[in-house]
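One chain comes next, on its own, written out as structure tokens in the form predicted on its own.
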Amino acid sequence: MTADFLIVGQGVAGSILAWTLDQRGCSVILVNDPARPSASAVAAGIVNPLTGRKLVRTWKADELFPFLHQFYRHIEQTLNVRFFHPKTIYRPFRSMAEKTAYESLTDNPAIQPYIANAVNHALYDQFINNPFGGLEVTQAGWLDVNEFIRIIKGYFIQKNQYADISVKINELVFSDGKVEWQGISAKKVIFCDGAQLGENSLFNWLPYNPVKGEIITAVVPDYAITSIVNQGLFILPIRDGLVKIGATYSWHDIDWKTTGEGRTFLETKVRDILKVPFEIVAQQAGIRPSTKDRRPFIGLHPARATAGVFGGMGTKGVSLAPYLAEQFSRHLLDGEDLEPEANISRYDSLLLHDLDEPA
């Protein structure tokens, strides 16, 4: 069997790249190891153009956000499905000082396109502690990540271009202009296997910085807020009376296990925001595929051009991947340049491994 691309990993990044290349007319074989945990399976899938207490605009927000809204809508319309939910993000002020500081920030022309002009605070007052009011961030929303991945998997299964199987690096045979694996001959193999990329001998020279995160799911009876609420943590309504709350950040004890400390932290913090009772019904942990400089890893191996990487997107894969997948596809198919801040060529000097026969 021959293909243009063998894509390893079917989280958010792999799913989006596979779809993008498929839509360009490429033949894509998508494979995923079902035994390996995935950060995508845990991710809340929130897209947010303004982050942090200083309302920092997400990197390349002006390009990313119009593109991602169009990208997800196009798949929904093409396949007659629903998994993307545009929403505002309500950010209640913690104090009058914070209100004054935020309102001064919203005078910035770069910030204004992402701020609602008027907010009905009374809509939130029954459930949310907001004595000083708040602001609403627009162009935000959330992707039902598990549903999205399920749909993309089904799409490639129908095309007989999907397999649940582990790809081991030593099973790949690189030769002139192609890579062979288990009867498949592909022009390129692209690794999209998230936090596991640090274990990949072809790309483990890149400076990964994985971050553990935990979220909880809670029942909040009669919760009527449809927006995402964010004040140091997020409250994401996923269906009537059910919310996800997160997230923690830890650069230590990097594993997939939930902790009592994580649950206590989230439960304590959310009590400062929610006015109403809630009951925790689930807790999850994941490892975010983050990088030292907080920029993605995209590109072809400097010494083996038939192997590539598309990952390292940390907490922002849902926002970053559509735009960057389009750019990567143009690089692969049309020879266009990659975004310098995402191109792995910025770390070529770190490559210390000797490879047998560069492709």
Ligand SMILES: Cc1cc2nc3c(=O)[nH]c(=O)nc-3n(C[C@H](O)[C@H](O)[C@H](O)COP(=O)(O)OP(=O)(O)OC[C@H]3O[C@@H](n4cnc5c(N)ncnc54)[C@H](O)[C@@H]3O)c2cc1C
Contents of the next structure:
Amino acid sequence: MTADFLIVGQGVAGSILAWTLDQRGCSVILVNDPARPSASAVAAGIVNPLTGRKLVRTWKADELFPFLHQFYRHIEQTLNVRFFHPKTIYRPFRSMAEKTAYESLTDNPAIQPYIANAVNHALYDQFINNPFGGLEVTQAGWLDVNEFIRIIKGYFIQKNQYADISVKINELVFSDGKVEWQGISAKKVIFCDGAQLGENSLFNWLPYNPVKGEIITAVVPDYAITSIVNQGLFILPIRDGLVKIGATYSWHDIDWKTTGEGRTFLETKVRDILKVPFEIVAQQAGIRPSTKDRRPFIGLHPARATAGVFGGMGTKGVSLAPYLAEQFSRHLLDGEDLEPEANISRYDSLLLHDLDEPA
Ligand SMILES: Cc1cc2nc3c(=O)[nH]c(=O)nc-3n(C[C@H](O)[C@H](O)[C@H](O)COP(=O)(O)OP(=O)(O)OC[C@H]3O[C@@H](n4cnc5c(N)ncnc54)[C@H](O)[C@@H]3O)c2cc1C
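Hand over the structure of the form predicted together with the ligand; the form predicted on its own is what we had up.
Shown next: the complete complex, the earlier chain at its head.
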């Protein structure tokens, strides 16, 4: 069997790159090891153009946000499915000082397009502590990540281009400008293996900074708020009376296990925001594939151009991957330059390996 691309890993990154290349007319084989954990399976899937305490505009927000809305809508329309939910994000002010500071930001032309003009605070009063009011961030929303991955997997299964299997690097045979693996001959293999890229001998020289995160799911009876609420942590309504609350950030004890500490942190913090009782019904943990310079890892291996990487999406895979997959596909297929801040060529000097037979 021959293919243009063998894509290893089907989280958000692999799903989006596979779809993008498929839409460009390439043949793609998508493989994923179901025995390995995935950050995407845990992610809340929120897209938020203004983040952090200081309402900082996400890197490349003006390009990413129009693109991602159109990207997810296009797949929904093509396959007649639903997994992307545009929503506003309500940010209750913590104090009068914060209200003044945030309101002065609304005059900033870089921020203004992402802030709603009028907010009906009364809508929130019954459930949310908002004595100083709040603002609403627009162009936001959430991707039902598990549903999205299930749909993309089904699409490639139907085309007979999907397998649930682990790829071991030493099984890949690189020769004559192609890569062979398990009877498949591909022009390129692209790794979308998330935080597990750190164990991938072809790309483990890239400077990772994995960040553990935990999230809880809670029942909040009669919760009537449809927006995402965010004040240090988020409350995301996913179904009637069911919300996701997150997330924690930890740079130590990096594993996929939930902790009592994580649960207590989220439970305590959310009590400052939610006025009503809630019951925790689930808790999950994952490892975000973050990088030292907080920019993605995209590009072809400097000494082995038949192998590439599409990862390092950190805390924002759902926002970053659509636009960057488009950029990567233009690089791979049309020879266009990659976004320099995301291109792994910025780290070429770190590559200490000597590969035997560069292809
Ligand atoms: C608690 C938490 C909350 C988050 N919330 C958000 C959010 O609201 N919005 C947002 O944008 N991001 C969020 N993130 C970050 C998000 O999870 C990541 O940006 C994104 O999921 C990364 O996707 P990925 O495809 O690169 O990696 P992953 O989702 O980890 O996927 C990698 C895949 O590769 C497979 N794999 C690995 N090695 C192999 C191999 N050798 N062979 C075959 N398959 C292999 C694994 O099985 C896995 O399925 C959150 C993360 C956490 C932990």
